[in-house]
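Below you'll find only one chain, the form predicted on its own, shown as structure tokens.
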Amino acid sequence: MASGVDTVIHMGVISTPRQAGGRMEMKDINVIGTMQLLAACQRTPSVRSLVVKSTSMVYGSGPKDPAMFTEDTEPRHQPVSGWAKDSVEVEAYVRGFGRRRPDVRIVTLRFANIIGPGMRTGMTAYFRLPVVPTVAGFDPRLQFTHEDDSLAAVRVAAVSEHAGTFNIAGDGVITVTQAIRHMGKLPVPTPRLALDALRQVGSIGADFSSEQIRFLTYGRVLDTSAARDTLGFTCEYSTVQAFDDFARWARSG
């Protein structure tokens, strides 16, 4: 290719089915598209950067999990379908594609769920619902990354010299019966087998995956010191504030 092109930013993973028509398409569109794009790459010898934005649902959820993750942990519960599952065999082919290319530098971003007015997710739909349900018994830590934080990751990850998987969330963190009365709505405490059965509801637009599920019961907090302290990248807006600027516009809509 004479196209010149020194930097590739890959953000082409989506989360929902619902954005590709299904879960095959949506498959295709994160597996095998990746898979194109890194051999699109390979054979283009100006690549010199590779910046991929992942997500940290590659760590996973459980009751075993640490009280933070670093991006050396090793998921003690690895997923096992959808948006996680998609996520994991991406960052897997990302490695790949470095040992075929060891001359390109590539930065790997981990984003906790990322939000703000501009953002339609299975996320904001579940906080948007009328009624919120939470898993009866947990009230788990979330962490999150307001919209223009991950523009702003990304272009810092493009434009550094350095290389690596970066954990990228706002600071601190909200259980999820805060981020509910944040919304200024009331937690609805639901057995786990009764949120299971809501993925049957595809209509109300919230994602109710066993991956969710399990995010929603458990948790997820990330330690961000390497961004910090490699990249020089720090979030703008503390998690607190990157839910609230979310839960401003919603109120006001």
Contents of the next structure:
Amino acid sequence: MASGVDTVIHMGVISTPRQAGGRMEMKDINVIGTMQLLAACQRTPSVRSLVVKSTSMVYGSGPKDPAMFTEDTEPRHQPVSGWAKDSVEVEAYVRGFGRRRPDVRIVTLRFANIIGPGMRTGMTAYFRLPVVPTVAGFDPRLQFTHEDDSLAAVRVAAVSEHAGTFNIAGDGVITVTQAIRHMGKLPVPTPRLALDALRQVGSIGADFSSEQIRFLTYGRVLDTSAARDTLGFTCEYSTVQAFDDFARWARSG
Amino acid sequence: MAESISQASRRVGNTGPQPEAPRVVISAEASEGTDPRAFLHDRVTGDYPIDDFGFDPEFTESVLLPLMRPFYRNWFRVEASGLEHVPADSGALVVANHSGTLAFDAIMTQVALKDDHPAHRNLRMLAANLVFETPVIADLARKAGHTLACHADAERLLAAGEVVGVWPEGFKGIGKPFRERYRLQRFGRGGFVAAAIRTGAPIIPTAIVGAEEIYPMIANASPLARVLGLPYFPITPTFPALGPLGLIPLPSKWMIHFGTPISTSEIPADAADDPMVLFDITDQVRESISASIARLLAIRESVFG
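Switch from the form predicted on its own, shown above, to the form predicted together with the partner chain and output its structure.
Now the full complex is given, and it begins with the chain already shown.
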């Protein structure tokens, strides 16, 4: 690693296999990539700060979850696959690095789904489907972080003096039905088994991994007061405003 | 503590999807004349406010309460008393006895506080995780303002100044056989008391009479319950013998009494970890409910009075 580097920002954990060319490649990039980056940091004495972009997917999603997650809420439904599981492993490696290099200030940011005109994710593809299937009988609460806010949060974390893990999300919540309505589309309640079948088809771009279907069943909401009180960071866009900025762009295109 | 209370209230209070728009305030009076066209418009555009827990006041006012009101007014002819014991604008924990196979008692308590309390308070109940696993029920429970029975949610709601409802007998109470009617079951570990102490919210012991007779459960088909993953499977004189007709609750006469509040504000917050304090207050609450039930039963002229 180049000498004199004092701050490392790790944003290299990718969310869908399509970005990498396959699940194996994705896992390599996410987990092996993180290990290599941390190894390089460890050998570079000038590194003073490490900012890691993680995801609220690490909390999992299920019926036994409290209405809102704080950073120290114990996950009751540990993610078992995909991006979420990679992120759990990445966070574990980062904690290990923290033990080996206690002199490095580490900030881990757990983002709610990042959304905006510039984002292409499994979630944005989902809302852009011509008909949007929902899990029949459930209308989960979702949260979003606007893409501009996600960058601002990373910037604040990089220059802050504080260390720790912080939830980042736009204020408030939106249910999946509300979000689909804001897209001007019809939600189509679909049995869970049929959604599992959609995953097998797999070519429609939208994410129907088992982790994502759990998320679309039970939802997840973050308590963001730690970021506000410690980092002094609040998202400019509320969850609804962030989603609407994406929806306006998607509807006009 | 004061800090976290103000945080929590901000989280719950700051909930509208459109922060610019004024929050929709719907009173019980307004709900009688909700404009169905405005309601449908909001549903189609998705522009209606919900809070962080998923509470959807517009849906509750326009759909759920109108469905339940006839049961409250005409079927069970509920008489609510002691409403003055429920504060108008601050947090409180309503603790009540549980019975009747299906949770009509909880729903009627919600109607009582919404319609008959001068401040038209929304009751935010703490429910079992079975509720949040079950399609449709999970969705309706969130929209009606309810959440999972856990410390975190109870404290967050109380700190935000909401009226929280808890039925500590749980399935032991609601699924007990008819011959054990009006016999209070165990009150769990007193977790609800800890939440009240940490937030300084008063506990309001509440007695419900009438719910025991709506579905007299003469037997529990427990093997069937196990197969279906239910806590119990009731056999009543009409269910399952009469099929769906057996789901009509018997029109028993109901009374709900909100008792004298038990204050927790003078108890230091760290007492919430002291099991002796919790047991002591739990007993006090249980005694109070038990005495109120006896008094209401004596007043009630007959089961169908």
